[in-house]
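Below, in structure tokens: the form predicted alone, a single chain.
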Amino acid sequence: MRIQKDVIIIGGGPAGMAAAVSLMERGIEDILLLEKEDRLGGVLCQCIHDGFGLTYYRKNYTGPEYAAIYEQKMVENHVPFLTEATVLSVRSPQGGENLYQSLVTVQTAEGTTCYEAKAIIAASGCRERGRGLAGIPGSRPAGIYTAGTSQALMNLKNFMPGRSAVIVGSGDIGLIMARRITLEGGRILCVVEKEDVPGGLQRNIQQCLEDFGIPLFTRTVVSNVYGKERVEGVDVESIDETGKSIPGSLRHYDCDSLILSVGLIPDEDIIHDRHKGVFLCGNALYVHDLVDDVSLEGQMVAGQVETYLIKLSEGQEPDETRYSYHGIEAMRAKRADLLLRKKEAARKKAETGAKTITCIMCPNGCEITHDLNGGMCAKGPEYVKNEILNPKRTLTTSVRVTGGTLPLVSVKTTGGIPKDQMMEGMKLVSELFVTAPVEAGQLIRKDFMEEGIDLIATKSVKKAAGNFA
């Protein structure tokens, strides 16, 4: 037996939730959202750092806080969804009614279910490139992780991937993990990037590397990995513009971990054949730099699906849908402009020798001189003043939970604490624990580090089943 739906959304991350909510708001209610994990939110659940919502909401949320916005919208709009539901395939049904363009096979704990849908929104996100795609030579010991895996282990499982690491690639996840591991007492020996400019946002380079004195080497690659049971060290070499090693540039680092942040690949393999009625959005279409753009695209694709369903119901021939959103070209142009600005800023800095400070108030990451020139808005000069006189940072980390469904709850300070006291703050955090249940926004420690700055939870953790404490 096949269950018929107007729309099936694959993926409960920011794109999928935004699309589902927008469909309900448009009056398209015969929908179902499918999420393979046991909770909504996608990768945001493990992204306990802040920096989300800066452009769309004009606020600085952590990943769990940003996800909670859309989870609440899902509840308010009564969006039907299933978790722990893995989509095995999406195919064009043979001999089915013309209205139902897609056959979706889903695996749950109860067994396999087949759905017929008029339209599919694939918001399944992306996956990380592994060592094989990175082309790193050497042995295959334990201790080699992708940045996202390291992030999930630390922020969800309370497992430290290593005590000393080299990071390959300067994507944002890798930069953020450099800071996270450092705050937890580990040591990042260096970050190597094969391109001539870093791949991550300038604000992340500032607050994740430069704040902690972590060296970043561009036009540099890992040329060998050592170790039998576990990583024991790596060689890195500088390369020229053709990708060839520069003689005499080899350096060796003793380490126990190698963390890969070498790019992301849109995850669209579940679409087994290309047919009408399939809409891709978010990172399943192309890899975005900002979650704000992912959410906006989810809303936009909902509008396309509405138009598609109207034409289908009127007997009109719908437009081709797979690449109906032309965001790919817009993103390429945006990234090209960002790369150009990075190179131009580096050139001017080298020519003038001017001392600049990177503003971290938004993703633009403006380079502002000490005499307050160079910013794109009024926030930049104000940030630089504070950075010179009394630099502060928001601390985002996690606290141990007893009796909960998760061993940790993500937390943040409600304001900035002195930058040079971040490690002292982490020492204080290590002495804390809370008992489940924990609610998002719950006060964990009042007047943390200084009066008026509190430490609060940024996600909810339920009490574990069978725990009557």
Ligand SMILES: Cc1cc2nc3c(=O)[nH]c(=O)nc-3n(C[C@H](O)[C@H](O)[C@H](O)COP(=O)(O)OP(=O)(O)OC[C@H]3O[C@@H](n4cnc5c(N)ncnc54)[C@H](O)[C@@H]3O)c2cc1C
Contents of the next structure:
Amino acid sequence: MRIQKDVIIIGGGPAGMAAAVSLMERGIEDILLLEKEDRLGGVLCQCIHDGFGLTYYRKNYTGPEYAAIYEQKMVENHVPFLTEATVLSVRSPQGGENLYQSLVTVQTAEGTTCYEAKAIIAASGCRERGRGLAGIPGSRPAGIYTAGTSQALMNLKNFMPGRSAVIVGSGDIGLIMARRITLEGGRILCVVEKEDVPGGLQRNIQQCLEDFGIPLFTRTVVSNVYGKERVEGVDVESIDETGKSIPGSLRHYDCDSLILSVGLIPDEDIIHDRHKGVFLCGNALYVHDLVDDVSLEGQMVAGQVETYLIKLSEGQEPDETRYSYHGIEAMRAKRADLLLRKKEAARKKAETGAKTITCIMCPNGCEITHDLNGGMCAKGPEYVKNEILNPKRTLTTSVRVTGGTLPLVSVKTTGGIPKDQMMEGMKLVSELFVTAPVEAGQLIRKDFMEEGIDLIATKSVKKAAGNFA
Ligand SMILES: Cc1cc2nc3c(=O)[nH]c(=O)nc-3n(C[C@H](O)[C@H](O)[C@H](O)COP(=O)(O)OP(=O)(O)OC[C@H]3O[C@@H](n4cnc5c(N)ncnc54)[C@H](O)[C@@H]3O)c2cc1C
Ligand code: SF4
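Any chance you could show the form predicted in complex with the named molecule after that form predicted alone?
Full complex below, order starting with the chain above.
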């Protein structure tokens, strides 16, 4: 038996949830969102750091807090969804004129179900490039992880990927993992980047590497990996502009892990043929740096689907499948502009030797001089004054949970704590544990490190079944 739906949304990350909520708000209610994990939120669930929502909400949320906003909207708008429902394929049904242009096969614990849908929104996110695609030579021992996998292991499973690591690639995930591993007591020996400017946002270079004195080597690659059972060390080498290694530049690092942050690839493999009525959004369309752009795109795609359904119902020939090409073009222009600004800032710094401080208050990452020039808004000079007199950072990490459905709950400080006391803060956190259930926003420790700054939970953790405590 096939179940018919107007729209099926694949993926319960921010893109899928934003699209589904927007469809309901537009009165398109015969929809179903399918998510393969046992929870909504997508990659946000493992991103326990802050920095989400800065452009759209003008708030500095953590990943789980941002996900909770959309989960709440899903509930308020009565969006029908299934978790632990993996879409295996999306095909065009064979033969005949049919309003239902997509055949969707879904695997759940109960078995396989087929749906027919007038439109599909594929919001299935992206996957990480692995070692093969990064072209790293040497042996293949244990201890080589992608940055996203090591993030999920640490933040969701309470498993430390290694004690000493070299990170390949300076994209945001690699930078964020450099800080995370350092805060948890591991050692990041260096980050190597084959391009001549780092890939990640300047604010992440500042708060994830420079804050902890982690060296970043640009125009540098890993040229060998050593170790039989487990990684024992790596060689890194500088390269010239043609990609050839520079003689005499080889350095060896003893380490037990290699973390790869070498790019993400949109994941749309489940779409078997690009027939009409298939719409992509979020990281399934192209890899977005900022979640706010993803949410806006989800809403925009819902508008495109609405137009498509209207044309279909009026018997008009709908347009070809709409991929948000203008979104891709806007992203390319944004990235090119960011790269230009990074290169320009690096050139100016090298030429004038001017000492600047990177404002980390938003993704723009303005370089501000000590005489308080260079910021794009008034927050910059204020940030620099504080940074010179009393630098502070929000601490985001996790606390152990007993009797919960998860071993950890993500937490944050409600304000900045002195930057040089972050490790002390982590020591305090390591001594804490909470008993499930835990509610998002729950006070974990009052006056944490400083009077008036509390440590609070940033997500909820339910009591595990069979826990009668
Ligand atoms: C480590 C990291 C750090 C980041 N830091 C920031 C930051 O500081 N600030 C910021 O603004 N942005 C940040 N981002 C970017 C932003 O969070 C992401 O771009 C955004 O969350 C992507 O949303 P999405 O819905 O497209 O994909 P995802 O969140 O990946 O969601 C896709 C969903 O689809 C599901 N799915 C996949 N295949 C199937 C299938 N076959 N069947 C059913 N379900 C399926 C997945 O399980 C997943 O839940 C970060 C991203 C990462 C990875
Ligand atoms: S100065 Fe303003 S625009 Fe520039 S990074 Fe700081 S907050 Fe953002």
